[in-house]
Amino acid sequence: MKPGFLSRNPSVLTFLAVLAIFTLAVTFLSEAYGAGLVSTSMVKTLGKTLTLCLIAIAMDLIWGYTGILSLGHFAFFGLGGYMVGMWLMYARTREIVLSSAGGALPMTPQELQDAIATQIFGVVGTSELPAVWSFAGSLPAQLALVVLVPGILAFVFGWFAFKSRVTGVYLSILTQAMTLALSLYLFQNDSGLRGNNGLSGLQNIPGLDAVGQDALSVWFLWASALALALGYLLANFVVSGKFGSVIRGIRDDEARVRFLGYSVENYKLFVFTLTAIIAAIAGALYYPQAGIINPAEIAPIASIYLAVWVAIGGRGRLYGAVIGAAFVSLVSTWFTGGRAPDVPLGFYTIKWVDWWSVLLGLSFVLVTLFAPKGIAGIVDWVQGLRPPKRGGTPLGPDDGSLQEKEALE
């Protein structure tokens, strides 16, 4: 009988076990449900880190396995955040308007909507609710848009790009141009998303006023861990079997795969759209924990950082992408949060808040030149020290020949 998916991929169970232990440990050490050794701000940081690990998996699927260096996936991440942020801000403002409304007569639906629009968009000089906010009052609709808006954008963009057979650096430039165009559009006040002000107050969940931020941070940690676990399972399922072999073939020799009769463009389009949706779901979980989103989050530099995370962790290995994103995110928090002590040199003082970007770029260059497998290469090195498991009788005269058990697998 053919072994199951998990039995053929034991590393998946290991990853899920480590993730579960980590989540439980943070929960038991949190201020809300445990000993209080982990602060609420740190729980939020860890929850956001898990969502960054999820988008790193998406980036590894499209770049590490399919060979498409997309410099625009953080745009989908931001769009997911905007879709859920619209509901959060609308519903929260609605609660504020209703609680502050005086008088014996209740507000009419039109009066309520006008008051909400004035509260949200007064900062950009308007009092009308834009058309893009038509479904902002419905949580199911906005959750559907988290998937639909980035998915449709990725599908349309990918259709034209892949059907035109744009590849290599030209495709990377196109994805970066898409991200830049979207970012510049969102910076405009008439975009309907409050321009440079963005959406704020997203950490205040409507209907949960009685629940403190300490408990909410743990809840989002659980949701982020669950999303990461499901994303890791899905990604491993995609890269295993025939489909995984085809996309690796596209990465290594696209012309040969096309010659063999495979529709290369359709494979690329599927992976590009799927990873855009995964990135959007990650963004929908990230920004309620961050509390604010603005167009700067979608700037092209964010997608470049994403590629750096995956490269440092080790592209072409899903666990490597997770390691890279977690490592860089936590180290970045330490350096940019003022926790790293300044280094006085007499004539100059190194302030890590200013030098962190330089250090990250230097790390990327060093990894590319001297450790192309990234941090995940350490795992490969450890596995290489172990002798291979063999069983059965030799099928050849040499001591290192294939064994009977191996030939049957």
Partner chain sequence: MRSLLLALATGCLLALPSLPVSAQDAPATAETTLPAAPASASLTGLAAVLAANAEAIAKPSRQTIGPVIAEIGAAGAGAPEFLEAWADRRVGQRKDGAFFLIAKSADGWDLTDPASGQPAGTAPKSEITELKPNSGVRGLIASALVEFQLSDPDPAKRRAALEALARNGGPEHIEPLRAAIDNEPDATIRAQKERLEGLLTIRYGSSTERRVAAISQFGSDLGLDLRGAINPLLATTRKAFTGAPEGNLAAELTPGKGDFDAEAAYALLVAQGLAPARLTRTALRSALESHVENGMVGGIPVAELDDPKLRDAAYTALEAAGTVPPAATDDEVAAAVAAHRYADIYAEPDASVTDAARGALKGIEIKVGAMQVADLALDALSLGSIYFLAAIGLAITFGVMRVINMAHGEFITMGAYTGYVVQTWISDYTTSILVALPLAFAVTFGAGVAMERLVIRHLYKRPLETLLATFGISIALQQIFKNVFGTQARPLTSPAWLDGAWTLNDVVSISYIRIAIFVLALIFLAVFLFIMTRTRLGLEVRAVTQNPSMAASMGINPDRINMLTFGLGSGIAGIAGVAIGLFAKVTSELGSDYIVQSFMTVVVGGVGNIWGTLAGATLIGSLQKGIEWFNPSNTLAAQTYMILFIIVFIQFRPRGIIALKGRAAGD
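Numbering follows the first chain given and starts at 1. Note that the rigid core is defined as the largest set of C-alphas that superpose within 1.5 Å between two forms. It should be emphasised that the depicted structure is a prediction, and the values quoted were computed from it without experimental measurement. Compared with the form predicted together with its partner chain:
When two forms of a protein are overlaid on their rigid core, residues whose CA moves 2 Å or more are considered shifted, and T368 is not one of them between the two forms.
Core-superposed comparison between the two forms: the C-alpha position of T349 differs by no less than 2 Å.
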The other form holds:
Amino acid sequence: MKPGFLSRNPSVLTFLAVLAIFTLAVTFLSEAYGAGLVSTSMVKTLGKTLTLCLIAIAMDLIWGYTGILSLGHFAFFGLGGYMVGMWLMYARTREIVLSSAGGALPMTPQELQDAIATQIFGVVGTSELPAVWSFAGSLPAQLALVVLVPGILAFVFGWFAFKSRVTGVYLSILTQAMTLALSLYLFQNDSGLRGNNGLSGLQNIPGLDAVGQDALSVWFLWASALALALGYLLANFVVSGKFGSVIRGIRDDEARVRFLGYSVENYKLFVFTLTAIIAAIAGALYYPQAGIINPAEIAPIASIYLAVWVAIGGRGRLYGAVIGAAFVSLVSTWFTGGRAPDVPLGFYTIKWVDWWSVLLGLSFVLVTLFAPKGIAGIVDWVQGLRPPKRGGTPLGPDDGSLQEKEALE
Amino acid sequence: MSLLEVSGISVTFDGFRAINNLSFSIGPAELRAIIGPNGAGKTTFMDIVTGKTRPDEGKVLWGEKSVNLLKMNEAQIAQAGVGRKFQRPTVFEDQSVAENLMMALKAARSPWKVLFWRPAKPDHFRVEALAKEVGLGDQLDRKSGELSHGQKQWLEIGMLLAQEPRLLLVDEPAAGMTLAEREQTTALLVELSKSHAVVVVEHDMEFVRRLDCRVTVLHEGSVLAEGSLDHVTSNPQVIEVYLGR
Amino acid sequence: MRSLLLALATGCLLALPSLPVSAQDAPATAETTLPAAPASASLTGLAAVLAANAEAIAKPSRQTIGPVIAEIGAAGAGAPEFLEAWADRRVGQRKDGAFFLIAKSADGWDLTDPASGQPAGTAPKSEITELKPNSGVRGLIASALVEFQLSDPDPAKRRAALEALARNGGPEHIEPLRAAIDNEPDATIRAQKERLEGLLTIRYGSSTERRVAAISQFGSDLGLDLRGAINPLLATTRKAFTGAPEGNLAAELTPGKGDFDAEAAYALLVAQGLAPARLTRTALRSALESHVENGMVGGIPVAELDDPKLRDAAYTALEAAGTVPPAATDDEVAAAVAAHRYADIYAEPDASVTDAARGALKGIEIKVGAMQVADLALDALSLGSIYFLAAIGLAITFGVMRVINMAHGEFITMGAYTGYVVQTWISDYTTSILVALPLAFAVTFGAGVAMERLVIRHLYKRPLETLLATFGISIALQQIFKNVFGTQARPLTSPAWLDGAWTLNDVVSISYIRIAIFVLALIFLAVFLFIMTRTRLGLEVRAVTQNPSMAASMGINPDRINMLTFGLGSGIAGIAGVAIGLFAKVTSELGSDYIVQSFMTVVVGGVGNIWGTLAGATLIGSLQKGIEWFNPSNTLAAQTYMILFIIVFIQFRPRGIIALKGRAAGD
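Show the same protein again, this time as the form predicted together with its partner chain rather than the form predicted alone.
To see the whole picture, the full complex is given below, headed by that same chain.
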């Protein structure tokens, strides 16, 4: 009656195995640790894709399972990136300042901070370290902020939104507005995060100058894979038990769940905050691989693309989200990177750099219309080829179905 | 001593007075049928008791300590011991019968506790017993969406029982059931009323007659008559608004 | 007549005592030179003046030429022309000393007699020395000329002279200006002259009474020129005093109160040389660095000098040894600050003038504030009507069909591009706009209907998925626009009669284009209300909105209604696109810039009610303008705070300003 966790969730084992094989394969083909068949930039792209898969899991939890179409999770992703980026930039600048310091005297802490601030904020015309950078010198503090800042933002926003019972399309638009407000705020120079310049040079890890980018990229690939694996396990744990039942119930009929005595608002708030934190961790792993973060990354469109990935992959199941994010983002990179061959039509040549977005948009419409289960629907289709496992006796014709119409309002 | 004490509630929707100075009370072990024509305010009354609708005025007091239900939200009211079965069967069609029952099972309701809650042996036994009681013993692993309409009704009754409420609000339980099932339902409700407060809203006079209990007649948002079925059906006003045309 | 005026003007000029130059020198010069004129008895008027001042005219200097210019100005016929020619470097001196207006001819110079204006023959190049007054002298000549121009028979010249005076009038112009008022035939120019006279009097008036009177004469006039005249009077300088403050005191300051802290007070003392400069961190560092001995400074190892306290200690040690100059300690600084008094002193010495100016400015500020509020209201109204136009289509589709159309922004863009394409066919802007409006409606109506038929109608049961599907269409459309029209902005030019602005005064003004958009919004409101309340279509739409299945059973075809509603909403977006394109850059992202605000408008306003949309648009427009007013430099911040406000607003009215209540609202 009580099978083990993994045997109850065979997809988890498959997923972890595939992820492990993938990570090992990339490692053995990388420039730093293997045959050198996979370029460092490719390793970085794959590492970034893994973090995108992680945020897709978060999106699937909040949208596919709980039914809240959040158009704001990339904001949390970006915030996570900013938090870790602040430390990276501060610590790296400190190294540069210390190594290039002139003069006979060692610097006082104040002088050091001023020099760092001048380096970092010269582009926005100030030389004072804004208050939000108070903890930038400490890695543990900034890592804590990766979780805390998006977590608290999500909690406060969710508390307001859910308590007033904003639902459905309204809530989606509200989350979109929150994202827009955040990105507009970050675009300002006096936001203290370098305005539209964003944070840069994040690929250089302070203290690890001796390690080349080729090795670092593999390290980050491993870190991302580990985070993805843990995230997958966590998400699976969340959705597998009664909690999963409740949030799927909220998705399908939240009033009914309320009458069962569950406070729907608290559940939504819990999932919203949890997924915001997962998104933030994904962001904190993504941006050191990307090297640069700026407010444009947070723009509402990014969060909508996230929904696109999950929808194409197949929402309501975790591996669907992962497949969608990996597939769409990699194909996107391939098309927009100019590597896809042009299609000559005689009168017009389709350049994929220009037409990829059109293709993506239209295929998205088609998926929504004709394949709401997304790519993961293929799994169902394959399983459907086998004889179904049916529990209980088949439905008889006499089980009262004739009177169904009567009961309708 | 009454379990639920509703006094003088009124509610208005856009100028339409759905409930008008309605008072109602029920004891801890009592069966009560509410009848009334369409628009009499039966469903709105249930909405108010379960917290879905806030009345403009009036009081709703609950239990021995006379807790004010109007200050609580739906979930808190449900946790306090008010269970509701809807007119249309509303079960979670995407989930199995066992999952539906497990969700309804009386246990901690806060997210954190639910997250780490895993069913123990007694919980499984209880779910199986409930499923048997409502005739779904061999359907535990089926998706409830695949059930017939009547089976869904039974599943919902099962979920109501799983909640172990002190007050059961049952909206047209017999709709969509065969004759045999209706009798079974009647028996179940009568049995339940020995230890619970049960309020049944029903259109079907035959069904109400079989329940053999006190009847409250609602009309235009207030109580028109109360008493045994025979008593109210002989009331000329009731005949006029409800039976007569 | 003209010479009389000139004489009068110059006479006044000479009589004016406050003139810095002529006050002392001019009368004297006039007295000494004029009697000298009879020496060459045959010469009169200009010729006599020129002859008498030949040397000064030939080699003018800025310091001394003033009286001579004044004298020439008073000399009667030919004087203005001579001055003009002088300033233009068209005056030459013949070897015999006579001056002529000269013009280049084939073999030398054509000469004109300055006094009579008659040709005076020619001269070879070698005979004539061109006069080349420097710019300072030319400036003096020009300002003397202004006085003539103020009474010039040509109104255009008088106006030009007034403008020149308004820009750089000085005290010397007050009297000629006053003199030129009485004979001014043109009422407008006369008013301008009087105003300018008042402004000049405020700044340079001869007596306190006159200046105060001039200030009060304006009342709380809103002109920028008045504020330009008053503000310099109230300019202050911050000074430190060892004793009681001197001068026209604006305010005495106490260190530590307001934003004047002890640090600022000490900086003031240092700047005035009343106290030695404090040792900055940089100075401290370089002082220490230049005294490193054996890895020690003042007995402290260099490696430990990353502690500010030890640095101070090291400096004190050096100070004690006498190797560095003593720096002010904190106690000394405090003592110095306490020993002085600080005040803001008006540059204008006359206290009653500054009092009057302050009073006047206060009145003006209050009025300007009120006017700014009015201007802000106009701005808000215009922004609100833009949002209304952008949102109304969205509100219709959302209200009737509960469908969020993420591609709505692209329909707006589509309308704007339609306008652009029409303008490439029809060059007349008025006609092209008149063609573009219905065409944009037709194009986007078609697009909307196509979208509804192909996509949305399959998704009515799944609203969140409509949001996503329409978003897919939005991505595709945006990229198609980019591929077809390129990424750079395309021009959509408004007709000339929409250029310019309706200006009420220096504070309140609104461009015609915004008025036109406001009118367009009103028209839309009227048309919409007409369709909804007076036509069969409106009735059916309302029926479908309230209860689709009931409407269907009444014989209304919900499919058809949905299609038409969606087309209507999209078509209005197209028209809005043309309107928005007239003042915004037409790019593929035009629509998406407005889409979030449009959503906000619908959400804030409430669904299913045109008045709600109107209220929402007005609220959001005024809110955005209001926030911008508090922080004018930062529109990004304004948008941020506006969105935050909306998020909070939704907490309290989740269904918008005008919400459907009760059971009809549903869930």
